[in-house]
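Single chain ahead, written as C-alpha cells, the form predicted on its own.
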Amino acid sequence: MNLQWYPGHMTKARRMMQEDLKLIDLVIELLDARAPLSSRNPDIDEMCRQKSRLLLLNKADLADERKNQAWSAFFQEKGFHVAKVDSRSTAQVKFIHNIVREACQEKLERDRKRGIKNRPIRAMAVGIPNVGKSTFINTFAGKACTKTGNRPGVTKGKQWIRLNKSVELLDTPGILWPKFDDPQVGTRLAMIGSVKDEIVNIDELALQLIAYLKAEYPGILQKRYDIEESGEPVQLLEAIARERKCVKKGADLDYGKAAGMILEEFRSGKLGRITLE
C-alpha cells in the first residue's frame, strides 16, 4: 500500500510550531515504541535540530523489550537523552521531571550564572497523531489538561500547561509529513494507528500484518487463534475468520471483520509484545 495522510490543518500546526521554537528550552519527542524509526517525523527532526532533545519510547510496555533495549541505546548513541514510558503509568512517568533537569543542565547552569532563579523550564511536546502525547501530558501533570482519544488527531491546536513549579509544557497536534518516502513507513503508521483508518485497505493490512508475525514473531498467531500457521497470509486470515465465527448472513466468512479484529488486537497488545521494526 501507498499510503498518504496529510491533512490542511497539520502546515498550519507545523508552521506554528517552527513559530514556536524560540521560546522553547526543550523539545520532548514522543515515538511509538512498536515502530520507534517510523513515527519519528523527520520535518520535526529538522526543525528542532538546534534545541534540546528527549525522546519517549512511548507504549514500551506494548513493544517487545528486548528491540526497547536495542533502539534506546541506538537513539543514545546519536547523543539523544532517551526514555522508555507508558504514558498511562503515573509511577513510570514521574522519573521523567528528572532526565528533563538533565536534559536542560546547560540552560539551568546558564540561568544560574546570571542569577536568574525559579526560572520555569519551558517544553514543548511533539509526534506524530496517536502517539499518546495527550495522554502523557495528563498523567505527568497528575491531571486532565488535555483531550486524549485513541485515534489520530483529538488534538487541533496548541495548549500551554503547567506541569509544576519548575516546567511548563507547550501542547502540539500531532503531525505527520507530506510524503512517506518509504510505503512501509506508511504501512507501519497506518497498523499502529497514526493514519486513519477510514482511508486504509483495512484487509490489505491486516495481511500484511499476519506476514509480517508469521516472520519475526512465530507461534504467536497459533497461540492467541489456535490456528495452524503455516499456509499464506491470506490462508491464515481466512483460519482466523472461521475460527473467531466471523460471518455475513448467509454463513460467508467476513474477512474485514476478522481484519479489523486482527488490527485492533495488535494495536491493544492482545496479542503479546511486538515491534514492527
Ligand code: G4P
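Positions refer to the first chain, counted from 1. Take the two forms, find the largest set of C-alpha atoms that superpose within 1.5 Å, and that set is the rigid core. Please read all numbers here as calculations on a predicted model, not as lab measurements. First, how it differs from the form predicted together with ligand G4P.
Annotation: Cα of residue 164 displaced by at least 2 Å between these two forms, core superposition. The rigid-core alignment places the CA of residue 113 2 Å or more apart between these two forms.
Switch over from the form predicted on its own to the form predicted together with ligand G4P, please.
The following holds one chain only.
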C-alpha cells in the first residue's frame, strides 16, 4: 500500500504552523498511543526548537498498557515531558493541568529571572488529523474556562482559552501532516483510521492487521471470533467471514464486509487494547 500526501497541503499546513508557533511557548503534541512513531510529524522537532514541549500519548485507553509504559519511557529518555491520556475523559483534566504546569516550569522560571511576571504561558495542541486534538481541547478547556478574546499582538481571530492563572490555550489546534515515506507508516495510520478508508484497500489492510495480530497478540482473534488461528491471513479472514455470517447474495462469502468489520472492531477497541508499534 503506497499512500501519498499532497505536497500542496503540506506546504500550507507548515506555513500555518510556523505562524502560530510564533505566539506559542508550549507545544502540546498529541500522538496516537497505538502507533506513536507513525502518528508523529517528522518535522515537529525542528519546527519547535526553543519551545517547551509536552507529548501526549492519546487514545491510551485503546492501546496496550505495557507498550504505553514502554513508549512513555522512550520519549522521556529523549527529554520530553510525557503523559498517556484518554482525551475524552474529564476525570483526567486535573492530571493534565499538573503535567502542563510541569512542562511550563522552565519557561516560567526563565521569565521570573528576567523580571517578567504574570505573563501567561501560551500553549497550542498540535497533531496529525484524527489524533484527538479537538477532543483534547474540548475536554481540557472545559466549559468553565473563559475565552480571552483578541488582544494586541495576537493574530486577529485567534481565541485563547484561559486554563488557569498561568496558562492559556489556543482554541484551534495546529494540524500537522504525517510522513508517508515508509509504506508501513501509511499502513499503520490506515489501520488506526487516520487515513480515509476510500483511499485504501480495505481487504489488504485487514489481511495485514490479521497477520500482525496473529504474530503479536496470539489468541486475540480466536477469542473474539471463535476461530482457529492457524493458516494464512486470508484463511483466517475466510473463517471470520463464515463465523460472522458475512455473505453476499447467492451465499458467497463477503470478504469485504468481514474486512471492514475487523478494522472497525480493532479501531473501537472491541478486539482489545492493541498497539501496532
